[in-house]
Structure formats: C-alpha cells, structure tokens
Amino acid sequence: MNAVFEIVLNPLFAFSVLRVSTPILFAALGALISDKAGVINIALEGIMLISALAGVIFSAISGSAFFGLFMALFFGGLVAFGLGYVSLKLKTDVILAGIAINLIASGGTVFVLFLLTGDKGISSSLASKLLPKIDIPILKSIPILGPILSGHNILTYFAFISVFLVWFLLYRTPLGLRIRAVGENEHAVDSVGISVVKTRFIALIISGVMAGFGGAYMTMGYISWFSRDMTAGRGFIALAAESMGGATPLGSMLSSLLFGFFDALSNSLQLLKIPYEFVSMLPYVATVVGLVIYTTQKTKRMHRMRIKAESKKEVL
C-alpha cells in the first residue's frame, strides 16, 4: 500500500494523469456538444480510430505534424457528417449507425493500413510526426507545479482550453443557444423557423472534430504510431465521463480527469508486478462504478423532486 501512495503522490504521476486524460476529455466534450443537440454520438470510438490513422498517414506523407492534425480533424468531421446523414436524413437509428461505424473503424483502419504500407496492425513503416511539446518558461522552474503542468504536448493544453471554448460556444453564442434549444424542445425550435436537422448536423460535425483531436493526440502526442484498436474504449469512457459530469463542460473535464487517474494508476501499478489482467481492468471498473453511482444519485434526486411536486399539488 505504501508503494501505491508513493506512486500517486509523485508529481510525475499527476503529469501522467493529465497526459492520459487528454483524449478522453476531447471525446467527452464532443459527446457533450452532440448530446446538447439531442443526438447521442456513440461513434466516438470509431471516429477517434479513423482520425488517429489519418494523422499518422498524412503526417508521414507530408512530413508535417500539423497537416496530419488537420487531416485527422477533417476525417473526424467527415465521419460525423456521415453519421448525421444516415441518421438524420435517411432516418436510420443513430445508435445502430454509430455501432456500425465503430465496427467498420476497428477492421477498416487495419485494412487501409495494410493496403497502403503492408503493415499488419501497427504502422511500423510510416515515419509519422509528433506534435510539439511546450515548456512553459516560468512555470517549469516552480517545484512540484513545474513537473506537473509544464512539458505537455500542445494538444493537452488545448484540451483544457477547449473546456472554456465549448462552454462559450454553448452558452454565449447564437449557435450554442440553437443547439441547446434543439436538444430540449425540437418542436418549439422548428415552429420558429430554425432547422432542427441542420443544427444537429452542425453539432455532430463539431462533435466529430473534437473526437478527431482525441484520435490525433493518440498517434501524434501520446505515442508516435498507430496500432489496431489503440483507443481501447476511450470513446465509450468519454460518453460515461460526459454523463457523469452532468452534461456540463466543467463536469465533463472533472470526470475525464477521474477516469484518467485510474488509467494512469493502471499503467503505474504494472511496475509493482501486480497481475496484468487486474491492472488493465481498473479504468473500465471505474467507469462502471462511476456510472452506477451517478445513476443512483440521479434516481434519488428525481424521486425527491416527484415527492415535492406531489406535496405541492396536495397543498393546492
């Protein structure tokens, strides 16, 4: 137990938490935007995989990590647009369409990688590029805080800046107002001449771009190559983080950090020779436990609200 506390209290562990939370946070913010529009983007996992592969391929071809990032975002938005088309235009069930995208991405990314390079499962022959890390001049010299907050990949900083940007988008812009209105009462929005389908299309595309950031980080920030199913359920964990966070940007960030904590802990515990199977299941067990607690608390709150409403009716 003392060894575990030594790991957790080390500044390098806190650095690792921020690092592994980055893709989850990007995807959770994407899930938040689509959820506010009344659409569940369950294809986040597949979008992240496709974007991760796109980032590797195009950064290797162009020699530019930023061009690889741009193409990762483009494909993230494109796949989300496809999800919107089949669900909003063709009236396919969005959950089934999202599951189909996840399945296609799982096998399709490996197939495309093999066609382009001959590699099977890992992009060992592609000289992909990494996005830069940033050392914050004054902060890096401060004890404890410096090792925790300085030296991260540029996308890690942007992920936490995006929390504010998403909040500003949803609560301080006309587009954000439309997105929230469509999610809360689509008939009222439609009655004043605002296109519900168009607004949900926009929300899904933004959601896909955010997931694209997460996928790009996986191959150009977290590591420098693509491997089969490397997202390892982070898209689904992001959905749980968004739900546990109460569908708010700040709550989604805190939930993402919580899941990042357990993910980083599972990586660190491998040094203690704890069975690999036990260590690997920690992030997913934390996800299930967190959702159970969240659902239980939400049910209790709804029950109390019903009791209050019934008591008011009796008084009246």
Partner chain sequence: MTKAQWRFEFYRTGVVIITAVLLSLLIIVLVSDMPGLAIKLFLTGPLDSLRHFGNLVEMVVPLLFTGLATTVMFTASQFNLGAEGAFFFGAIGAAFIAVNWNLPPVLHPAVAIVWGGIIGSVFCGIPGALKVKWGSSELVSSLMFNYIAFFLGLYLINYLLRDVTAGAMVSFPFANSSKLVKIIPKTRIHTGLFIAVFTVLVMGVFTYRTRWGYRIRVLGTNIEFARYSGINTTWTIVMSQVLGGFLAGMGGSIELLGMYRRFEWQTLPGYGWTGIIVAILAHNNPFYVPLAALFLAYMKIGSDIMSRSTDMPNEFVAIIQGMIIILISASSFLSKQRHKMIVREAIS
Contents of the next structure:
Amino acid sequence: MNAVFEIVLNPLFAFSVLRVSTPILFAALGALISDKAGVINIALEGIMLISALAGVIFSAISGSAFFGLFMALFFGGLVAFGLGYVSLKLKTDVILAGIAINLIASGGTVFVLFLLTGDKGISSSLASKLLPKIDIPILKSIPILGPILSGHNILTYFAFISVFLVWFLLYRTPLGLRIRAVGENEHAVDSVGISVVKTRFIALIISGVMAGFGGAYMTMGYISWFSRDMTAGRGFIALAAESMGGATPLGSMLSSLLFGFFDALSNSLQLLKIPYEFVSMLPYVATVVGLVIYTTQKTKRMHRMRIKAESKKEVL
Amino acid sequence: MTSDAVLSMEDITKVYPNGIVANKGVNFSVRTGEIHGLVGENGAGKTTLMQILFGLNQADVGKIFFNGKEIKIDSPHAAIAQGIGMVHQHFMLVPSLTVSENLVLGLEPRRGFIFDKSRGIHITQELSKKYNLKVEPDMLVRDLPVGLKQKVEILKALYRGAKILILDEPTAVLTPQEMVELFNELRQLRDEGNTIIFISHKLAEVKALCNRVTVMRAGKSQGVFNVEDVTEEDISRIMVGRDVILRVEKDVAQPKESVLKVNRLTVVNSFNKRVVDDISFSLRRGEILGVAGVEGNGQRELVEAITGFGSYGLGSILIDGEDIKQLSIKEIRDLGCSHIPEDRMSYGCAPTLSVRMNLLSYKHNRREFNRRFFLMHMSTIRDVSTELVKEYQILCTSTEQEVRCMSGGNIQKVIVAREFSDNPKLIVANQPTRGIDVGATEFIRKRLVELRDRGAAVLLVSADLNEVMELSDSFLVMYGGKINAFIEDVSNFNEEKLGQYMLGLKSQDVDEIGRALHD
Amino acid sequence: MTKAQWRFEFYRTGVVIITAVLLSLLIIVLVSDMPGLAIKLFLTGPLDSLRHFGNLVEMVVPLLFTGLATTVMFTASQFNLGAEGAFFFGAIGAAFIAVNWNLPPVLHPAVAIVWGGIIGSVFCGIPGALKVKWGSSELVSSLMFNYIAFFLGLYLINYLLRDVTAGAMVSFPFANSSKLVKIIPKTRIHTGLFIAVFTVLVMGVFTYRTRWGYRIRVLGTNIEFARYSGINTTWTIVMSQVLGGFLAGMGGSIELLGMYRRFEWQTLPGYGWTGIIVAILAHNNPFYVPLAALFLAYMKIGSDIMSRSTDMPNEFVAIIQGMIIILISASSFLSKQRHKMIVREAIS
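The form predicted together with the partner chain is what I need now, so please give it after the form predicted on its own.
Let us now look at the entire complex, which starts with that chain.
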C-alpha cells in the first residue's frame, strides 16, 4: 500500500495524470458540445481513431507536425459532418449511425494503414512527426509544481484552455445560445427561423474537431505511432465523463481528470507486479462507479427536496 | 380569392406520411388590417394549414400568393422573411433561457463575437413598451405563467417584423381575465395595420374578436363569412355539417356507497411546488363527479395520484376502502379502476403496435388470453378485438392496423373500448374527448353515462366546461392545487360565478367544500 | 406493421444488400491489383469447398446468439451494447466448467452453457439495473462493461486457468466430455448449430406469442403506455437485458465448446458488435435473424478467403457493414417512394 502512495505522491505521477487525461478531455468537450445540441455523439471513438491515423499519415507525408494536426482536425470535422449528414439528413438513428462510424473507423483505419504500409498492426514504418513539448519559463523551476505543470505537449495545454473556450462558446456567444436552445427545445429554434439541422451540424462538426484534437494527440504526443484500435474506448469514456460531469465544461474536465488519475495509476501499478489485466480494468470500473455516484447523488438530492417540500406544511 | 387580399393560399392539399389527408384543396385568404378567424373542429385541418403557411409543413399541392405574387415558403425562415409570424398552441420557448434570450434567439445582438446580453434586455424592454405587452426580460421562461409565455411569443413574432400574425388557439390555456387582456392587445395590433389570423374552435371568441371568418371541416374550406352576417349557430352548423346535438340524455343520478375517497391529499412536483394542496373529496357508485378548472391547477397530478402514475406525499386515497399508497398501477387496476389518460399518444397507446395489441394492454395477464406454456391465446385475442372494434365502431382496415395510422377519434375509441369493456368500478376519465370529432365525442359521452347507470363511479376531469356541466352530476373546481368550490347540483348553477371560482377570485368556505367528502 | 409495410421493408432491405455488395465490388476494383480473382473469391469463396462452407456455418452460429441478444434488448428500446462483453465473459465462465468439472457428456456442455449464459446475463443485466436504479445511461455503462468483461476475463484465465506448459497464453485443455460434438466431417460444424436454430424459434415465439414478449414490445414502443398497462417497467427493462446477456453468454460458451480445445482469445472476438448489425438488418425480428446472420457471415468469410489469396485486406468488410447499418436504419432512405405510394392511395 505504501508503494502505491509513493507513486501517487510523486510529481511525475501528477504529470502523467495530465498527460493521459488530455485525449479524454478533448473528447469529453466534444461530447459536451454535441450533447448540448441534443445529439449523442458516440462516434467520438471512431473519429479519434481516424484523426489519429490522419495525423500520422499527413505529418509523415508533409514532414510537418502542424500540418498533420491540421489534417487530423480536418478529418475529425469531416467525419462528424458525415455523421451529421446521415443522422440529420438521412434520419438514421444517431446512435446506430455512431456505431456504424466506429465500425468503419476501426476497419477503415487498418485498411488504409495496410494499403499504405503493408502492415496491419502499427504505423512505425511511417516517419510521422511529434507535436512540440513546451517548457514554461519561470514555472518550470518551481519545485513540485514545475515538474507537474511544465514540459507537457502543446495539446495538453490547449486541452485545458479549451475548457474555457468551450464554456465561452456555449454561454457567451450567439452560437452557444442557439446550440443550447436546439438541445432543449428544437421547435423553439425552428419557429424563429434558425435551422435546427444547421445548428446541430455546426455543433457536431465542432464536436468532431475536438475529438480530432484528441486523436492527433494520441499519435503525435501521447505516443508517436498509430496502432490498431489504439483509442481503446477513450471516446466512450469521454461520453461517460461528460455525463458524470453534469454536462458542464468544468465538470467534464474534473471527471476526465478523475479518469486520467486511474489511467495513470494503472500505468504505474504495473510496475508493482500487480496483474496488468486487473490494473487495466481500473479506469473502466472507476468510470462506472463515478457515473453511478453522480447519478445517485442527483436522485438523492431531488428526493430530499421533495420530502422537505411535502412535510413543510406539517411543520407550520 | 378577393382582389384586396394581402395573402392567399390556393388549392392546398396535404397528406401526412401516415396517410391522413389533413388539407384537401383548401383556399384561404386574408386582408390587411383584419382579424381573421379560422374555425373548425379539432382535426379539421386548421393547424396544418397554418403550419404550411408558416413553413413548418410543406403542401403536396397548392400555391401561396403574397401581394399577388407567388411565393415559396419552405421553412419558417422564409415565412418570417415575408413578415409572417406564428404563436403556436404549444409554446416554442426554451425553458432554461431568459425572456430576453428567447426573444432575440436567432437575431441576437452582438458585440464582436459575443452575445450582447444587455442589449437583448434593452430590446425586450423597448418592444414591451411599444406594443404594451408587459414582460420581465430577466425572468427564466420556465418560471412564467402561461399568459406571460404567450406574450413573449407574440413579442418574438413582432420583433421579427411580423405583419401577419397567426395565433393557434391562443385562448385554450388562458384565464378569462388574461383572455380579455389578449383581445385588447390584438385589437390594438390590428388597428396599427397588422393582420391577425385567429385559430379557434370557440365561436363566441370569434364572434367577439374577428372581422371575417373562414370555416373548415374535414380538411376542406367551407367558405368565408363576415362575422357580422352570421350567427354562432350558423357557423357551428357549417363547421359540423349538422346541428350539434351534444346534449346527452340522462336520468338523475342514484349515488350509492363511496368507491373513491381522497383525504387531505398533497402532491409536490419535481420543481418543489405543491401542485395538489390538501384536498379531500369522495366519489360514489352511480355518479359522475366532474373536476373543472383551468388546466395546470393540479388536475393532472390528482389523476396521477389516483391511478398510481405519480407518488404523493401526505394524505390518503382509498379505493373501496383500500389504501392505494403502496399499490402499483397494476394493483390499482385490479381494484377495478379504469383510466382514460389525458394524452392518448403518450400514455394511451403504443403507436406502432396493432389495434389488437393496443386493446390487450393491461389485460394481457388475464387467464382468457393465456394458454399453457406461457403462450398467449392469439385466436381469442383476435376474436375479442374484432368484437370490440365492432361494438365501439372503430374505423380501421383490420385489427392488425397500427394505431398511429388512425385518426385521433378512432384511437380514442380504441382506448375507450379497452377501458370500458371491463366492467370498471371506478373510471378516471381525463379529457376523454379532447381533440376528437363530434361523432366520437357523443359516443364516448353516452357510454360514460351508461356506465354510470350500471353502477360505475366516474371521475371526469375536463378543461371543456361544457363537458363538465353536461355530464357531471356534481363537480369540483380546482384552483392552485386546491378545491375552490364544490357544486352539488349542476342543473342550477350560474356560469359567471363558476368563472370566478376557476380564476380563484372567489372560493367557497370550508364547510361548503367539505361537502365534497360524503359520509 | 401491416403486410404492405413489411413488404416495403423487405424491398428496402434488398436494395440495401445489393448496394452493399456493389459497393464492396467497387472497393475491390479500385484497390486490388487482381480484381478478377478477388471478386471471384469474395463472392463464391464460401461455397467453393466443404471446408469453406463449414466456416460459413461456424460463423453463423455465434452471430445467431449475439443477434438474438441484441434483438431482444433493442426490441425493449434498451441501447445496451454489452453483447460483446457478455459473449466473451460467458465463454470464460464456460471455460472454467469445461476445465475443472467432471461431468458426463451432454450434461457437461449443458451445464457449462447455462453457466456461461448466467454469467453473461449478469454482465448485460448490471447496466440495466444501474439504469432503473439511478438512471445512468445503459449505453455508456454497457460500453464500459465490455472493457471490464475483457480485462477481468483475461485476468481470471491467466491467473486461475492458465496452462504454463503450453507455449501461448492459453488455458488448460477442456475435458473431452465438455466439448460439443462435430456433426459434419471435414468441417467444424458442431451441435451448437441445433441449439442456435432452436433458440431462434424459441425467441421468435417468445417475442410474438408470450406475455413476456408482449411486455417487452409494449415497453419498447412506448414506456409510458407500458406503465399505464400495469407492466412492471423496471423489471421488464432489467429482464430484457438479462435475457439479452444470457443469450450472448450462451453464444460465447457454445462458440468456445464447439470450436476450441482451450480458451485462447486474447482480444474481444467481435461477434457482439456484428450481432448489433444482425439485429438491425433483421429489423429486430428474431425470425429474420438467421437470414441477416447468414448474409453477414457470408461477407466476412468471403473476404477472409479473398484476403488469404489476394492483396485485399479483409478489414474493408467493416466499412461495408457500417454502410449497411446506416442505410438500413436511415428512415428517409427510399422514403420518397413510400410517401408517393401513400399519397397516391390516400387521394384516390
């Protein structure tokens, strides 16, 4: 047990929490935006996978990590557009469409990888680039905080900045107003002449771009190659994180960090000869437990309020 | 078509995907500066016609002309661009946004990228002053009473430059006071040169407010009339194609022992509001007890509590002496309680299942429908359904037809057939004839009286005052979750006073209300 | 649905299947350097030898179970995607019985299959229970449970059942008495096929002829109406998912006992996901599950055979499957034809 504490209290551990939380946070913010617009985007998983591969391929072709990032985002938006098209235009159930996209992504990435490299498992033959790490001047030299907060990949910083950006978008801009309105009462939005479909399209595309960031980070920051089904359910976890976070930007961030904590813990615990299967399971269990605790608290709160209100008269 | 028409719709035909023909070759036109009534029974096609005009629905056949020019309206956006605004029956507002946010939605004032909240509030105040429609810009819409929500809706349309304003049954949800206010506001708008299309099926309102009226029946226009030239009786004749005889013949009730006893019942909703507040009454075998009141005064929650749909906090409900607090919906039904739900599509049927399966519903556990090895007795189910369809004159292609492909009246008959065919001891009928044709209405009302005479206890909740007065032997008036009055003898009661009870302007004293609880 | 609607759905599904096949051919032509051979193998491969035909039938069996599992959950409008995990974990359960117990033939696999089913039903049932108890989305938690089932299952196998003397990460061999008997020589088709076909019939009758099936269908169409009809919706929601899990778990056990000598899966086998496609293609009607399973298995086996002898990777089938889901569930696909038909009928 002491060994576990030792790991958790090490600044390196906190550093890795931020590191592993990054892709989930991106995807959770993506889940948040589409959820606010009233669309459940379970295609996040597939979008991340496609973006991850796009980042590898295009950074290898162009030799520029940022061009790779750009193409990862482009593909993220494009796939989300496709999801929007089939669910909003062709009226496919959005969950089934999401399953379809995940399936296409899972097979399609391997398919493309094989066509390009002749390898079905890993992209190591592609000379892909990494996005830069950033040392923050001053902060870097502060003990404890420095090693935790400095030296991350540029996208990790951007992920946390995005929490604010997404909040700003949703609560301070006309588009955000429309997105929230569409999710709550689409008829209201329709009746004032805003296109519901267009608003949802925009929300979905932003959601896809966020997942694109997550995917790009996976292959151009977290690790430096693409491998088959490498997102390993992060898109799904992001959905859980978003709903656990009460569908708010800050809440989504906190629950992404919680997941990141367990993910990092599972990486570290493997060093302690705890069975890896058991440890790998932790993040998923934590997500389910977190989700249940969140929903329990919510129902309890409502129940308490109700009892109080019903008994008020008796007290008077 | 008259030459001075500012807007006219010609030969409009609309068929819904489920095959229902909502409009069939309809012509409709309005002039500048008039209030134009559009009347017809529920299901006559008024709302569909207006949805086509507002771009929420597209006609399969037909043209729309604006100032003599043909226009295409394929979305609300296009309608708004032409200066057409609509206030819907179900408000098109976002509950968690404020009044001003709802008002400017789609035309948000901006400062750079940012939504300018304070300008939004300013705009709301200005408009509110200009049109003399008072609203609070900062209030959340979910906290507003219906009358105010409607004002927000009207302001929304005006803010978008509406010159032609469509109001879809605007009075259905209003108190008489709010109604007077609305009428004055509408007259003022008309005098300022706006055109108002007023959809209603209440002829007195049309008579009081409108200049001209178009009457619709069964998806077709029956003609346009100057309101001064026709009487309410004339209109109603055209509307239903025959004189309305909705007088239900019935003998004086012979109430026996109590079946339902509600004692100091209190229900609190999820917004923490006491929606049913300490009410008591009893209902006896062989009588129909009406529950009148403006909608949203606790009637729904009362029904939910009795039928087991919602929980309740304090007080008790006894059916045949048994406390139902801990009972499930099924156990309450097993006590002999039938339930006609308020919203037939949400609660009363499974739209994509067949008539047969919908007639089965809560009876699917019965021995007569089940065989050995857990198998259901399909042939019995078929035979019983066929019989019910015949007895209740349900129009359907076969008992295998999906109910969603049927008209509202026929779906309601399916529900009624299911609920009435079971020798119920207690019938809770919530808005049993809302939105259905006269024929079906008459049929259902007669059945209710028949069941009463056979000894059933009927609790009739209805927003239709005529229905309550016509059918009930005695009735309660609910206001703000409380019983505001108990009228023991319907035949001798004045309607003016009733209005005051419904609005909470007056209430009976405790002793009078206490008479609702027999023995 | 009325007969006309079923007819229309049949026609629509046919169009989707033809589109899917044509799309596959197009991809092959675009990508492959030997399109002729590739197309031939893809289209006729599963029928060109008894062994290949055997492969086809072998794959249909697990798909019938996962297809039925998803069908029953979707019929109840429960978006539980946990058939994958239940299938995997059911197989783990069966593996323990197959290795550790000593029972006479017939009884041994029967016990193992039932046990696998029970284990599977726990895995699909928990997300259902979480939903009715606390309202957490069964969609999200069932996805998490797929991963939990996978890692927990691997842990159990590797730490409790692993045969260290075998070279790979596999379990001890199953007792001979536990295995399902092969029924056609030169193939691995086993008695699980009979169980699967029987289960299809049982589920069809269950759905359309029993009161439980009735409750599930009512629940799936309109939950408020189900409540109103006195149906215990909480119980029905959970039970539909427990039943789904049981079917998936059974499927996993049967697959394992019919096709393997040891437990050797190191990844999720994917039948659960394909089962979702089966259910969609069968319009959630158990009687159509065999057709859907056969079609999907045919494509998969065809592409496997093709990829072995040509330069075409078999993963492209996933792309086609995705397209099938989208087209089948796109309600507006061909809806214009449908609407025209209706307008014509209604006006005349």
